[in-house]
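One chain comes next, on its own, written as structure tokens: the form predicted alone.
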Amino acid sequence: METRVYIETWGCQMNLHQSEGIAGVLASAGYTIEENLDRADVVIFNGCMVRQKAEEKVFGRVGAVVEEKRKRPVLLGVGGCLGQIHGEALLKRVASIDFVFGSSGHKALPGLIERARKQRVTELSEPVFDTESTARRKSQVSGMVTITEGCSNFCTYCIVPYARGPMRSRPRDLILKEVERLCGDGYREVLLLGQNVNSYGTDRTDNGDFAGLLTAVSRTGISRVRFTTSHPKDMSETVLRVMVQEPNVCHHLHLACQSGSDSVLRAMNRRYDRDHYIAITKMGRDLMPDLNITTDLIVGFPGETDDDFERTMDLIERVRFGSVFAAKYSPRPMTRGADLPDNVPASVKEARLERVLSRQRTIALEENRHFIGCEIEVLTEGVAKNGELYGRADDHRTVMCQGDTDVGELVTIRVEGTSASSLSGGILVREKHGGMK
């Protein structure tokens, strides 16, 4: 009898292809992946514990189960760092969470499934790194590809350690396999990921650096190379210059900064100061004058004062991103932040915030008018809901694209709008088989 399996992922880039692999396990047991809950016999949620927001709304959408529960049979799962995190205790807070998994071994969840149809069931294992790829992937664009698994930085306010493990580098020609692989079946792009890949390598001999792999993997003959995410303190001169050397590989860089204080920085356990970021920020923009840098901020640190706040807003106005990911601290479970004072009133984090997201906006805003009228690469990546094709400019800017062509292609677009989250414009020039840098 067909078994539907619904997928449904909060959190980063990690979770999204875990979920992948997820479904790929599924699939290859028998497994029906279904695009609807309300048609699913099994619900799995892939949840994330990075943000105390993203864990609310894992538990926030367990109503939508219980009520298909009250029509029919429904398996429901909970997985992922918020699985590793809590365990068992999911089973004793939410009475209809059926089974439990973690942040790594997947492999096992068809029989995990099989058992929970008897009794409510969690299954943990320490964190692993399944080298081997079963993705069943959602783009057939763009491929994600795992280079590092787990992060052994311990900042002070991050879970990843504590629910992904150590840091892990990949088997160079694995990766490398599977990347020839996505080249192979057509795949434009591949986006390695990793909690830092700068630091691939350094917990193996066999396996040389992150610069090494980058330059490999751009001579694969792929046609666009992606990376994130990249550590400040591990960034180096020679991962820049590799991508100003291999034309494929795009000009971004995410390159967390967290605080534009010192202080908090140190708080934090970064192992960076703000000289150090805005040193390998300028750094990039010599080398490639069209790099576009974005960042993740937290704000409302345990201690942050309103001094320390507006050095982070300093950092905003000199290094102008191109995106910022904000977030209002939370403590996490077994962090070390969990026990420092959460001594931030809520309306001062939230002032905080929006101040942050308001200049970011005004600065998005002029930078994206700079390219009007500009002549620029694309990657069409999907349909937008007004049926408008939207993509990527190699610097990663999203692109809505207005002409003939189809998802999957490079084309060349002629820049005539602008917003503080995109830019638009006609096609003049599509080209299906191979890339202009």
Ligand code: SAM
Given for the second form:
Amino acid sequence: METRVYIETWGCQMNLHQSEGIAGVLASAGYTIEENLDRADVVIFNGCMVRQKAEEKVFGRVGAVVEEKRKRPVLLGVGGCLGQIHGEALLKRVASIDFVFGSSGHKALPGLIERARKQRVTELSEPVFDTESTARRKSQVSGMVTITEGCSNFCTYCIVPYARGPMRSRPRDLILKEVERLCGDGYREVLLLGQNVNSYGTDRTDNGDFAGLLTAVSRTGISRVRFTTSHPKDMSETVLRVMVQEPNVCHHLHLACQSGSDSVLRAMNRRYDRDHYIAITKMGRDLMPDLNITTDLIVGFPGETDDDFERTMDLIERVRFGSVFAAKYSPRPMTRGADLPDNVPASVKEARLERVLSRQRTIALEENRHFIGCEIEVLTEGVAKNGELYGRADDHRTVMCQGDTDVGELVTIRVEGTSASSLSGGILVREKHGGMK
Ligand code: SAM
Ligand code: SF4
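Any chance you could show the form predicted in complex with the named molecule after that form predicted alone?
What follows is the whole complex; the chain from before opens it.
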């Protein structure tokens, strides 16, 4: 009998891609991937623990499954970083959870689901990362490709090294094979994924470094190559030069700064200072005047003073990011930060976050306005709820496109409108699979 599995994901692109891996493993084992929770026989929550709020959201969704369980038999599995950190304790804490799996345990899922039909069960398998990707991708245009798993940096606020283990680089030939397969399947873009892509290859001797990998990926025939996340301590001039030399490597750098204050960066164990951060962004823009730099930052880290925060605001002024993912600090279990007093009051964190977001909205709007009247290349990625086609510019800006075209095409548009989060304009030229860059 058909078993329908519904998968819900929280967190970063790595989690989204892990869910694509889960969907692939389950589809190969004969399960049907279901898009609606209320029609599923098995519900899987792939949960994030990076921030407390993300964790709470997962628990907030359990009620929806409890509702379904009242009507018919439904199994609930919780995994990802959340499963890895809490393990067995999740079964004790939430009576409606039937099985728990870890941050890289998706290969074991078919067996685990079968066991969970008989009794509640936890399996935290050893990380598997050397094998070929099992991903069943949501997008048919842009394919995420893992290049490293885990992280060995131990930033003091971050749970990732505990939830995902040490940094492991995937073998270069597997990555290249995967990209070539995506090209053959008609994908136009790949997004290389890792917590710190710049450290690719430093854990083994047979892979070369990230600059070498990026060059090789860009020469597979794929139209566009992106990568994320870049760590300022490991970002090198060599990588920036590859971005300049290889015409299909996109001019976008997600370079997480976290703070503009040296003392906060030290307390976070980030291992760079603001001058270094500013120097890399300057070098990047000198080499690529059209480079779009985006970032992550945290407000209210333990001990962050008003002056520290002003240094962050000053960094925002200097760098003029295209977009900023900002969050209030929340202590995470196991991290060194959790031992520090979480001494910035909630109201101060809130006010600082609002200042960052508000200033950033203005900067993004001002930056986007420079594009009015310009012709830019867009890769169309999907159709928005209002029926409009959207895509991304080379530099990662979201673009709403008016005109006749399909998803997965490179088109040229003239920018006519802007907001803080997107550009919009009419299509001038369509060039299917043309390599227009
Ligand atoms: N590896 C990436 C890097 O080093 O920039 C970041 C990965 S982390 C999963 C994503 C973002 O979550 C971080 O850049 C940070 O801004 C945020 N984050 C991580 N731990 C946090 C915490 N305890 N409180 C608030 N934000 C946090
Ligand atoms: Fe977390 Fe730091 Fe690793 Fe990023 S580099 S995943 S913030 S420990």
